[in-house]
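Encoded as structure tokens, the following chain is the form predicted on its own, with no partner shown.
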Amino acid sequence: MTGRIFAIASGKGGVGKTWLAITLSHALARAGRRVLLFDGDLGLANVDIQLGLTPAADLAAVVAGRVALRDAVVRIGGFHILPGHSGSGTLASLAPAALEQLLAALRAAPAYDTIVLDLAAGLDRPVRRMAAFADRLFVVATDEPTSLTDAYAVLKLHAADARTRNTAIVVNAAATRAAGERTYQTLARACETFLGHTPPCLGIVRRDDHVRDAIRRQTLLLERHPNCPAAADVEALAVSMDARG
């Protein structure tokens, strides 16, 4: 049985959620974890695109029963990826029973002690279900007003679930650590005022041109630029994830 399942969510696209899921998975694998990154953006998947992968099978084949989950994974950087399926509305509207069967297969996967779910942006039913399924939910935000508004919407949606005490905020693309802390405090104040609790800050990832370079070249940041500021920040996130369980 899988040890822990982490879901990475955002209210809107363009905040670096998928890049963060990839890089966190890589950092956890470098720390000795047996990691599966699940591309849960059902219908608009792009983990494989960011890494320049051309998988022989993907999530659609698993859902259709053509291949087993273990036979659809791709290995890169010491961790495994279950690629999603781009351009298909069928997975975005996956039947509840099929989604539950898929999640059960993930939970029972014996080869991994950590699974990272890269969720789609937004609040659709499959996204909400996968977020609730995870042991911990990390909501990614930047300092852009629309990102803050949409991140709060995600936090509000899960506020009624007692497991949201296992929800945390990650600030991405912060100009400085101090700026990232201000972004977090903006979200934290809204949560405390209107939701009655304050999700902790898991960490802050600084804005770094090395990230853009790695994405452009479809490579892993921790391999291409292992000593850059963003790499250090993500590795600190991985340590914090382990420490908080």
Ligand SMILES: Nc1ncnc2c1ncn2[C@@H]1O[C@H](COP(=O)(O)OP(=O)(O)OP(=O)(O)O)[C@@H](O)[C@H]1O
The other form holds:
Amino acid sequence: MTGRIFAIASGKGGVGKTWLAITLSHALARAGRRVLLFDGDLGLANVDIQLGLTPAADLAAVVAGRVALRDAVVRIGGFHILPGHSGSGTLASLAPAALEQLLAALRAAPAYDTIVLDLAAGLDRPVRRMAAFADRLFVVATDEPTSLTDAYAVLKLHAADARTRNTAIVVNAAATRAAGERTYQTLARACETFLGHTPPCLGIVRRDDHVRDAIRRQTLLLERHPNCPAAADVEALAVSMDARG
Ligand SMILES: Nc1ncnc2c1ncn2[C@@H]1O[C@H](COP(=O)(O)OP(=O)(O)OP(=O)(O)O)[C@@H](O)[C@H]1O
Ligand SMILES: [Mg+2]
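Alternate state requested, the form predicted together with the ligand (shown: the form predicted on its own):
So here's everything in the complex, that chain up top.
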């Protein structure tokens, strides 16, 4: 696996980034990686909410210098989470220099070989900066036309910002694997035509009601429903990340 910092973005909101970031972090930890999941949705953090965590310290305290990064992490399912701070105006409007400091602290964190950044929807400055900072960018799309258009916008801006082709596409909530493959092909064709390159498909995650159940119960899918289709698909994603090198 090239690099160790992976950002998960989408453009359109509500396509499953946060759930995927959590479940992928869990799968990678189960495969033996030392994983930190960073809630990079600086305005409306919700990793902690999906998991029912009540962290003692959060990102706001780290940014303010009151708490060291290693003291702010929460441990769950064999991986660590640096929670965000929902609704914090301070973080949403984080000064560029403070964001750089935070990213440098992440890059330097010695305890982890894998860092997953769960990004906010949209294309605001911090989102673009974190996407460009990551070693690899995974763009999540569903079969909704708006999701595809917005995923394309992220891929296009990223190509301009980072000038690298370190991107891959994840199709989430696909009705079937074949339907997910068609969704990928639609997005891939637009990239090939207008950007001149085709990001690979990291994987397809099927739509599965167990996901909603795990989130409603604020539990990890791989613990609550280890044998459901979405669990198998995310585990395959984790393997695919390793295999791509
Ligand atoms: N594979 C799936 N099958 C069924 N439902 C799913 C799947 N993935 C995500 N969902 C549903 O989508 C909802 C939104 O997920 P999530 O909050 O992770 O999206 P998001 O992209 O992080 O949203 P935001 O842009 O607001 O941060 C979840 O509550 C869940 O019910
Ligand atoms: Mg989210």
